[in-house]
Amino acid sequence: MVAPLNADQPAAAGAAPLQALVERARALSEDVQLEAVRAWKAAHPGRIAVGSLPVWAPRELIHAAGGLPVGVRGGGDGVEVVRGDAYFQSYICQLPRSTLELALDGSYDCLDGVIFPSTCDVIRNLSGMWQLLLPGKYVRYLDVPQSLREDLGGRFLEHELRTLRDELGQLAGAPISDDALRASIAAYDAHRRAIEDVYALRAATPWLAPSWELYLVLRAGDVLPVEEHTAMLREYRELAAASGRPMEDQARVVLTGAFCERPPLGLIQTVERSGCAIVDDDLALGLRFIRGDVAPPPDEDPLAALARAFLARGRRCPTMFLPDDAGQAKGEALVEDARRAGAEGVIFAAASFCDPALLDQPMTAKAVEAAGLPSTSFKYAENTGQFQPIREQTGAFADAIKIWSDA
């Protein structure tokens, strides 16, 4: 069972607006039947809603088509998978099986199409399964480059984005103009800045913006229009900063490995209650995959700017292919993030059967160790219901940091 919201904090004056915001975020994050998307489409007849699987998809293009980008993240621990297991083997992660379960029961009927970014072999197979089981729906498998050179990977990705722009324009009934795309990029730049502002608050004062709470606020962005979610993030930061929550003496850690799936809320709460303050993470990575603004200058093709931003400032997560020094570059990026957030240790929390995370982990863990940062690791499932072993492990890790670490 997940504890009630704010169960660990005493009520404080002015806490009601913050609690109301988090309650709304929780309802949206648990909206696996996409009722918020159905309401948006009813209020905007004729406009499209297009889903995207983790990790990265150019939501700016869907927005520029006048559509609603929707994060498709499966059912988490709120959906019992029955039919989904009939189409996939049991030794894969929960995400594709629960996503297919929701598609087959009609929960995703409000989506006009779904983009499947290149993430792993299972997601590639899921895109083909979608075409077979849901004929008539727009399906796009989005390949991303295996070279970060602008003259190779950049040209390839720009071509992929141009094709996607044309297809989304046809789906929406009108071509996507450069001006519309520039306006959408500006809206998402503002959104990225709002997310980074909240992350900066949590890194500086994690007791004011606990990660289980921030996790809910982030996940609300899967079903809200970007402008509305940006406003929610800004309001949350303002309310959290003024909440007056008492300072807590916890070990400062980075939580990494959950970049694709949606770990149970109870898992995040368990880590924090064990004595760890999560000061950086890779949760909901698709909402903040690109660091900083894209902001193309007036004389540049906005698609080229998007492609360049992906190559130069895309997060070095396990789905990013780095052919020459994958382990070194990704490990260095993780250490840099940990240092920037003032972390004292790293927790590797990979979803069971997640090949990208589990293949990268030995290399990134080696970099973390070389940097003198202590670490621990565990695996989880989206439908995990028992967290006591994780609490004991992370609690012991927090104690060890406090007693022995020089990080």
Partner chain sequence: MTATPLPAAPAPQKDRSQERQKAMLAEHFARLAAAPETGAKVVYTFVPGNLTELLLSFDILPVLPEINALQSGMRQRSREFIREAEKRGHSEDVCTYVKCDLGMKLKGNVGPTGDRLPNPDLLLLSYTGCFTFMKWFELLREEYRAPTCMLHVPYQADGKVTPSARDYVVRQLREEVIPALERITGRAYDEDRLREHLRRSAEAEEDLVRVLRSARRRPSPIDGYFGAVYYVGPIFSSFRGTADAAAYYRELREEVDERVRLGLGPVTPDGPMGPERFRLVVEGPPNWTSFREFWRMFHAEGAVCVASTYTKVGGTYDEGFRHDPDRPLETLAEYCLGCYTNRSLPTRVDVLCRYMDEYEADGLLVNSVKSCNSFSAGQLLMLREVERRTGKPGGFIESDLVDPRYFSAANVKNRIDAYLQMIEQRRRGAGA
The other form holds:
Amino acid sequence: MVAPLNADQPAAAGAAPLQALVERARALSEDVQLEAVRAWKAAHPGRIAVGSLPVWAPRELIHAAGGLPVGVRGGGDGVEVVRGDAYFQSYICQLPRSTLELALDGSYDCLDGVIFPSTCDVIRNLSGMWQLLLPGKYVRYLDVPQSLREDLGGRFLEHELRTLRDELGQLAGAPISDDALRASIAAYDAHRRAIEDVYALRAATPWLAPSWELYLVLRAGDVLPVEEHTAMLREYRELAAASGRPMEDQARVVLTGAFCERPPLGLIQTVERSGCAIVDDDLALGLRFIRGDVAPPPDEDPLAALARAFLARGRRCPTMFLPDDAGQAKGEALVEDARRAGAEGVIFAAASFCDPALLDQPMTAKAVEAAGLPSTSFKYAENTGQFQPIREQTGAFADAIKIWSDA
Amino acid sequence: MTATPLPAAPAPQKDRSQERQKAMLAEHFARLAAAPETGAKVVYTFVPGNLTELLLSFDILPVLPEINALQSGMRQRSREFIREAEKRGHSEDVCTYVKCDLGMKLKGNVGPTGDRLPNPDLLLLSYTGCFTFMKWFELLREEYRAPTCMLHVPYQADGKVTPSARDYVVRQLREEVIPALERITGRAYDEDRLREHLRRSAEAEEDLVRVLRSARRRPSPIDGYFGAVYYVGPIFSSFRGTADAAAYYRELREEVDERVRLGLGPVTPDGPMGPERFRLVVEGPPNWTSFREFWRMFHAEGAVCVASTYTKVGGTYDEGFRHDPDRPLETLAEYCLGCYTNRSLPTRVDVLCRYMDEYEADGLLVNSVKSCNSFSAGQLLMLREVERRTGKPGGFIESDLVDPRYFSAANVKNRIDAYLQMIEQRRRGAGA
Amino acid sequence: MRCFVGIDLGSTTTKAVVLDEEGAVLGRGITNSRSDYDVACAVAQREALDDARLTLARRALPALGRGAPDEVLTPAAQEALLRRLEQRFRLAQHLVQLDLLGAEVTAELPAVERLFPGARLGPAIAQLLEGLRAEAPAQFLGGELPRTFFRDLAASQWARGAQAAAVPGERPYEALLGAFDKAILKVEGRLFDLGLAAVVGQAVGDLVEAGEIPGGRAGHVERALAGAVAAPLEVAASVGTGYGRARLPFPKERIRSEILCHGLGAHIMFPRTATVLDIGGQDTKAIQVDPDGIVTGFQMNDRCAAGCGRYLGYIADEMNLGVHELGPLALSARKQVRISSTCTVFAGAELRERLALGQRREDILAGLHRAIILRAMSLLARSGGVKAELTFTGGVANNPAAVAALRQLVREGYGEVPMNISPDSIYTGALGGAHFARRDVLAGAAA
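Would you mind giving the form predicted in complex with its partner chain, to go alongside the form predicted on its own above?
Okay, now the whole complex, with that chain kicking things off.
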């Protein structure tokens, strides 16, 4: 591949607005103390803000209650953890430590409640710790079904969602109407499409939408109202597409395993600078957990539609069990995603001590290998500060891919 | 996550009940070894949320990989098994039961009696109280290419069994589990047989509870943690609902009643325990690779464990639950939902505080195992809560289930000694 | 007189404290823990008892001239005499050990020479030993007494001498060092008996010569001093503690956990202690004690050594600095680099990376000290928090940057809490042990 002649030229007219947008996203993604949420609540008196932990939670229901859904995703590398560490042994991942630190230092006081989805034992138990440490706060453990049959798991999930809907209605002071839920589902369908559009742009032309930028833009969605975040995503897509950034010859990779605890921004930058273009990933997977639209036909119950969409089109991430007749093992699904994104290799990046990701990895790695895709793996924590070994590893990986593809 | 040490391991009480348990296990493993010839069907499943009565009603032989793993730990084989699994790409970070079991499979699947274990006809994934179970059987599915049947048991997040959760489990039993068992055995579900087994379960449960509660006496006639892992063996594994198990628990109860009558304390692998000096409640599973040494750190100091939560992972009978033959599937669902690690943290704190009170304990000791986040995540907070509510001191030690790399005897003993001496000091006051 | 001994057998050093009948500290002793714990304990106890005898001498001297004014030694002369006594004693000990070293090195020679064909080490070694012996008086009789153990003192001198004496092939440097390394292990395993009484005459003589003591009084002073240092010390009870306490040559009931000893020791040193933080080489302890020094709760770090003294050791090695240099350097930082991980395994890599990024060594070190203390803060929180007063013990308490970070983080988390640090904090565990020994005897007598 040949770089365009204007490689050294700044990307013309679009640069300033793009930079401004990314800087805004950066500020929002670093807002682990939820200043933006406090500001939103001040501007919307009487309305609720409800947090949710990874991976998936029905943000549509919070939205339908007139509330602000907030992503509770730990403190990244921006929080000094003292009290959080006091409650966790060294063999437990980092996310609950910084999350608890923020809960105990009052950062989450602006949240009227928190939803803990059934992601793993640690997040499950964290729901109980929340009950013990923050009595009086609304806590909902959301058990999502591992039976994907509509008459079994679907029925159960519908009941769970109905309970949540009732409780959120009580919290907000008014029951959630079907119409409100429909409108919220529509808002989130638009949001999901906006995310997929950005992902599609990056998969096609990764040099136009580098992953570290996309990562910041996605993370801004933790604290922004969905409408604003959808607008930000669309604007980002347009600006990035028109940025005129020079094409780069990089190894195209999928980054997988990072669906819960988030790697620090520096890690994503390290991977990219070492010569890898990330063309698909499972970062912030909760935002795009359901593939496609949820909106039901007008005569159908919107809540049931949400439950059905989860069962039929929920991503098969390591927190989910796939029945024998699922048709496709998780490894095969990963290979298919990689192919679709035109990836030449897979990077397994799991958070240290992340049971779901690490226990899945040998299975998915086997499938990736069988498909002839090269792969490499490392572990990280949200506050990892050492990028040099990762730079060397992914750099060597990128070189190997390029040699292989040139051969 | 659970216990049934074979008698190959140190036997705490060479009583008739112990002999019976030994014979039961030997017979069970012999039947498993013969399964390829006899054509008996084999189901792999987990201890918490096990459906033994239902399996028995189909004449299915259960295999419990957790117990194989802990046996491997006691037989000092776990180190090589874990290494084998890590060689195949498993992370050092994850559950060592899983790695130990996979390693055993990779090394020929030879069970604790030296016989090769039969391959599963079905992997019955009773997903109760632990996410790792799910991964475990996904991994085994790849190894054995066996059909897998998921029984998803929801978490008791609000400290009670909700009708929706019970209904969900019952419907899965009826529409997924029973048809799967019918498929592999070619037999129809026989509810009358199931009821019969459930009736025997309830009998045994009654006796077990009486045995566990005997520790309320001073001195306690049993050790409710190290000793009790042997007592819960049959009922947590392949025997709940059998006539053998009912007989075992009757016998055990009589033996313990006799110890009470004679005012005797527990028997340990090193002989009868000396005078009772400390009464502890223990939270968390034991370490299996140094089980005997671990126990000695307690009994040598006159510390008896009067109650433990680990002995409730396969059922919380002491809280009043009994299998009810009149509501066969509902009772199985309630059983699954009630297992200890399926309880919310506030409920677990309540249980511990109740034990502290009812068993007149001097303190709560937490053995936090690296492998088991289901148990371990939050234990430090639980400890603090129990201390706060009871005013009794808590102790905290760390080890692992079957990874000998994570059991530092010097370190563990150091903490146990310091903890017991602290209790002693506080008891004696400033003058000591 | 009756006395009580506490021995703290740590992973790197073994400490002993001797108390008198009233519970006052009579003496302290410290030695490296070496491979033989029995010997380490015996050496530490012997040193503490010798130190106790110096204390007895110090108590005896002012009474020397009672009733006879011309016999009174001036306070300055008393001080000088005691100082000389200690110097002479340490020199005598050193010379005894040099003799042992000579014997052992000679014994090891054939084995070492076999490993280095063509090497003839005998003459060089004799010369080395002679050199060490010749340097000794200046080392001990000059100003400050050396603060290192015999092993370290001799090793550095030996290495210097070996470097000068080395000739490739005939007297390889490695061979000369190898002979020392083998011999020193044996020397450390040997117990020798040398009483203070043996050097009283020399010490007095020295001072007469220096004109500090009138010649006519020499005999009298010597007799009095010899009497004081020879006073029978009966060890009424001893209690052992520390990491290696299971290996202590003590019966079980004489062994106490280091947590209890540390709690009591801190209480004795600072009676208003409520919380104790101890950061040692291998582990960190957070202890809560009641107003009587009884431990009410504690937490120790888990199997991961992150945040312990050893971590600072790695960092020092990585930066080619002595451990004691780290703190002062960190204090000169202009800003603090945020360090997220205190994992010992990755310490080197992270350090190199940050240095490569152009971050200042001082600023990185400041961040590292804060990171270590953050871990300690978590442990303190786990044990029940920080209550007034806080007593900070262990080797890391000697590090000014660690102390500063602790003060700041305690203030941020708990407000103003008085903090105590004793220069003798290394003896905290042994002090607690000695007090347990004393309490046991008093309680037994009362019963």
